[in-house]
Amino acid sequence: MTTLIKNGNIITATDNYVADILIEGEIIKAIGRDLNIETYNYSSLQIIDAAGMLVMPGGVDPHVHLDMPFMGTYSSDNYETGTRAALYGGTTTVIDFILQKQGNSLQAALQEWKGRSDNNCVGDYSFHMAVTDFNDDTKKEIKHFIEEEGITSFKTFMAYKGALMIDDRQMIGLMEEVKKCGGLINVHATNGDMIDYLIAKHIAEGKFSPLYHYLSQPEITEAEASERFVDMASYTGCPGYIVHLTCEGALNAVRNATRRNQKMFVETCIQYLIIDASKYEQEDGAKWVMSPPLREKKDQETLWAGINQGLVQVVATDHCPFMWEQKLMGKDDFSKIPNGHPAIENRMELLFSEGVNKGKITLNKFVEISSTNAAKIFGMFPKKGTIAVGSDADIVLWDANEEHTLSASTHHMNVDYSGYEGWQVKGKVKKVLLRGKLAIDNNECKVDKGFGKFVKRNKVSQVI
């Protein structure tokens, strides 16, 4: 298939400017004004005019969880549905978590995810390693992850005791080791310690609401552990990504360690940005039960500014959605409500709309941290996260002055509300292309489960 898109306004994460795309069969063939197709003599040829529509790089959300097993449940959803409502809602490309369980191999881990995701995908994909277990077996496992398996980026956990998390020695053993053979550790820093001794004094004392869950989390369990971790990064050497960073004494390490000149990635999401933790006083407060917690009005003003300042480098999502009967699992005791919010198709048009048009982002901010960064920092870049000759065709074309409203009535996602019910956004996805193809047109799906390929990526380089 070859594909002409016309006249549209190119915004990447440096540029905009009007030009012509051609597309070859998945790549990007050729970009420039007015070209002229008839000199590569093509029989068939789809044209798709972009006059007056933005035309971006295909997101890239590096933080979802499809299918995963939580506290006795699954996310509701799965590789099917959670991709194909990516692409409604511009993301070309996420990036999943493989939990290896305590005792087992990381291979056998990443079989277990395989057996759910292989040919069920609708979006492109690929996966982080979270250890849970590292010993000298694992410690052997990382190189070949590496080098063959394409997956780069292994996930620790600093909270979850006795399920996902692994202690500072585990930890500095699982850098050096993935120091030295190009890799990156993804971290959840916050002090599960210091949170399992607040949830349990809050349920002695009778107080099982939402908001203790939040009141269980407060600030300085994830600024304690982000410096921790910083700090155990900046000892070995080692490339570290912080995942969904939400306040400002967490981003306060980060903001010290550039003092000693060292270069840490963060991430934040984007519930982080435009909600906070007044939704848990809420009778359906449950909703919004996540980890790390909604926090406060002068946490998003520091995660704006740190977006600005090149502190924040990724708005990713956290996506984990359970439906509402999953959720009330929880309804008498905080700690059992599952945690996780669906966010995966509303991330872009709510950055779009909250960011850009309210002139808090730039355009080519707004491309840089829902696709070039994470393209960039997870070994994609350039085939992911930008429009250029020689990269995949994934393509959103975007209609910034279109306004809608966002309802569970009418998103993609498999779950039965909205975090987001009513919100009123500017700025819609009108189609989206996946490797050239024509995936999402005016609001219709035209690629089926198993379009989506899993993305092998390169070693971590300290890029930007």
Ligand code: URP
Given for the second form:
Amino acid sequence: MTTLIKNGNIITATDNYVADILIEGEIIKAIGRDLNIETYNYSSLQIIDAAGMLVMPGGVDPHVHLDMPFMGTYSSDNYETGTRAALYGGTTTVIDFILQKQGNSLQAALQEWKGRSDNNCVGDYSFHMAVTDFNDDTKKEIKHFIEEEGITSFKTFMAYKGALMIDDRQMIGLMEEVKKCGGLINVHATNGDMIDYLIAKHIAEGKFSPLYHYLSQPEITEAEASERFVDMASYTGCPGYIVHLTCEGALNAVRNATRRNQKMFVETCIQYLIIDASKYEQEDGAKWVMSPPLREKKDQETLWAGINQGLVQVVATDHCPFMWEQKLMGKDDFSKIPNGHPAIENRMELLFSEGVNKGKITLNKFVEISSTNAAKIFGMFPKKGTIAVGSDADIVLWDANEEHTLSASTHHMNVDYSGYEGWQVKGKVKKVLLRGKLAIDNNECKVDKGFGKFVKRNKVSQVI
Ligand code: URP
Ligand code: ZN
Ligand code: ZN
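Following the display of the form predicted alone, present the structure of the form predicted in complex with ligand URP.
Entire complex below, previous chain first.
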């Protein structure tokens, strides 16, 4: 199939210009004004008129949890519903997390995750491998994952004590091996021992409401762990990526590290930029129980500034949805509420509306933090993350001015509430092409499960 997108205003992380895009099969073949398309057979040429639209690269969300066993249940979006909802919101590629079971191999975990994801994705996807048990056997598997499986990033948890957390001894060992093999370490950087203590203390005092989830993870728990992670990464020389960074204290730790010219990247998530901890005082506060928790208004200011200073490179979601019924597992005890928040479908439109349309970030910055930087950091660029000759034709057509309202009654995520119910958004995804195929057309999904492909990733990119 050959497709011509005409007259669109193309925005990349660096450019803004009006041109046509010629797509052959899955790949962008040419970009320009008055392209010479006479050589094509018109009967098979699909023309999309993008006049008045913004034409941007498909989003890359490098932090999602689909069909994931967690806290005694599974996240409620599976690979089909989650990647389809992502497409509706303009995200064409997601990176999900495989969790090693303590005592088992990384390969066993990969096979388990393949069992749930193979042939089930609507949009493109890749995996990070979460190492929850680093030992001599795990160490031997790292090279294979980077060189053969195309899984080049390894997630670590400094929290979730007794479940996913590793200690600093394991962290250092893993960092040395990952650096040697050309990979990168992702981290959930909060102090698991302090949090464990505070949870136990609050429960002993009879404090069970969602507010105490928030009060069990104060800013210092994140600032301390971020600084420790950054120091260990500096010592070992291993590239690092801090996931879901939420607050001023943690960002200041990174600011210090960058003075040492370390390879340290930072992700925040859309929720930390636009909603705050006052939600935990509401009756339905469990909807926003996630880790780390929502923070203060001053932290939102710090994060927006960090984006514009180049200290925060990625805005993801940490999409980890649970039905309200699942959230009620913790109705009498905040520590039993499954942690996580649905946003895979809303990330791009919320970031556009709150960021670009409210003047906080430029259009180019929007593309950079919602697509290009994640593709670069995680070894998918320039296949993903940009509009360029030779790149996958993952393209989103936006109406920058269309207003709409977010609601559980209209979203496509498999979750029965929205963390953004009634939120007024300006800017709408109108059409989405995934590898040249029109996947979303005016609120209708045109591709089925199995269309999404696994993306094998390269070693850590040197381009950022
Ligand atoms: O609350 C969260 N973030 N749930 C998903 C697991 C994680 O820590 O990323
Ligand atoms: Zn986390
Ligand atoms: Zn997560």
